[in-house]
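Only one chain is shown below, in structure tokens, and it's the form predicted alone.
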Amino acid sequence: MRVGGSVRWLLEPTSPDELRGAYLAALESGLPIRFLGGGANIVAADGTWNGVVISSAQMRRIFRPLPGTSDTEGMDAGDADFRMAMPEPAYDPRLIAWAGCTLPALVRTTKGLGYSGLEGLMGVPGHVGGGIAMNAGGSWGDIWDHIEFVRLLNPEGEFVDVPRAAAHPTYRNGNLNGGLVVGAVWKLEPAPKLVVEARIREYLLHKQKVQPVTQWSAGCVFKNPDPERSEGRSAGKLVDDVGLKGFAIGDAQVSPLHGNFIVNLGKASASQVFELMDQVQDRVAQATGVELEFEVKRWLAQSQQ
């Protein structure tokens, strides 16, 4: 969104074990503490945050796991002198990423390997925690369809795997009971390379004919809502049926192609994009009896909190 203000602490781990060095230190100092990914979905407040944010951005590692070894046994592998015993991708069609890396670079490798299954991430901006974290999707599935387990750092700052199983995600939501994504292992369905580019060209191109891609923005709003109790329409629809395409406070605008995203023009601050999700939000309720729900997440200041 380009929008937001600064922290005190800004900590950038490289693997799981700095990760959990950094998060023991940060509970140890006493401040609030924030964890960061891409910040794709995230609008943070204007001004200084006092407090501790950790980011995963610098854990950008994806790897296939070790031949022979169980999914928990390959999550801390990744080392380059393996890769000349690897088999054939299709042999054990399974992926490993850590939370930083980025959804189109774990596409991207996906399709060198000939994986077909997250082909309808290509053109989110987010990384594989912030995505797992929420259960990014769209019409061609969820994140979690293909998970086999992900690693999670737990509030008490120990490391617990957890199968896709028993983390039941719905939908937006990873509902990881207060855990930090560490890393996920995945395991997809082998098939041609120019069968996978394809797939992915068509996902890209049909974003980008809905989606203002090209724009500063945070992704969705809004969750769609439950369609029963909103005649089947989208969180998108219903903005644009009470009229709100386009709408602006400042440099914050509804977006004229697509309801469900607001994009900074250039110059717009976090409090006109919370103003306006805000206004739209409650426009929508108005109007149509309907209360959306936020997909973004807010980064609040204290006194907002």
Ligand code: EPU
Second form
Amino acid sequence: MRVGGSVRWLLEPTSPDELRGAYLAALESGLPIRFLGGGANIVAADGTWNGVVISSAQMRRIFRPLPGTSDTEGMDAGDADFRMAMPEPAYDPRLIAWAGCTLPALVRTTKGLGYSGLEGLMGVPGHVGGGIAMNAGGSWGDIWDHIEFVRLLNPEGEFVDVPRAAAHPTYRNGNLNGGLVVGAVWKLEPAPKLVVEARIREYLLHKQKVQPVTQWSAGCVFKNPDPERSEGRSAGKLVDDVGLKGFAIGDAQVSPLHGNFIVNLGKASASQVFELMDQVQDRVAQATGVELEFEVKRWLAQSQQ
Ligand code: EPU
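Complement to the form predicted alone: the form predicted in complex with the named molecule:
So here's everything in the complex, that chain up top.
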């Protein structure tokens, strides 16, 4: 969204072991800690935040199981062994990605290999870690659909593997119980590359038509409400029905294209974005009785918390 201020400490580990080291050091500092993935779904307050931000942006690696071995090189993260028994690699459409791998990079890899299942993530500008934590998705499904297991760093600083069957992701929430995503293994469906490519193109074209993809935003601001409370209307439709598309505070504007996006027209501040979000939430509640819940993560200043 290109608003917001700075942070006292920014740590950028490049591997799972460094991530663990950064987390333990941050714990020892006694300062508050925040985790940053791609930042695509975060609006951070103006000013300087006196804490530690640990970013996974440098943990971008993506791997395939090595042919002819039982080793999944790359998921081998220090003490915790990230190995699996590998069947025939040619029939094993698995991918391993670390938390900082971008979602478009992950999808491009599936396109190159002819693996289907993640095409709808192509237009999502975030990273694997944030995508899993938030359960990124859309009408096509979500990021957890084809996951085999996720490796987490738990609040005690230990690596823990969570198989899909033991996880309970819900709408826009990975429900990770305070765990930090280190990486994940997906098991995808083999498919002709041209088919995968065509599906990706279809999702992107649709997205470009209905969302302000070329403007600075943090994606959808609100979660879609329970259809029973909103008469089946999505958050964007409710904002639209209340007549708030185009409404602006400074350079922060409700997108004229899609009511659930706030865009930065150039020089918006985080406080203007927060103010606009609050006003939209209030006005929708007054007009429709529906209390919209934030989907974006608001990183408030210490004084606002
Ligand atoms: N609509 C309006 N006016 C608007 C916006 C939407 O009438 O201003 C109507 C649309 O015509 C459509 C309905 O509302 O009938 C739903 O809109 P859309 O298809 O754009 O989907 P959405 O529910 O708003 C969800 C996700 C998006 C994801 C899309 C596509 C949420 C909050 N949003 O949007 O995710 O890209 O589906 O799959 O779940 C995000 O999470 O940041 C995000 C953008």
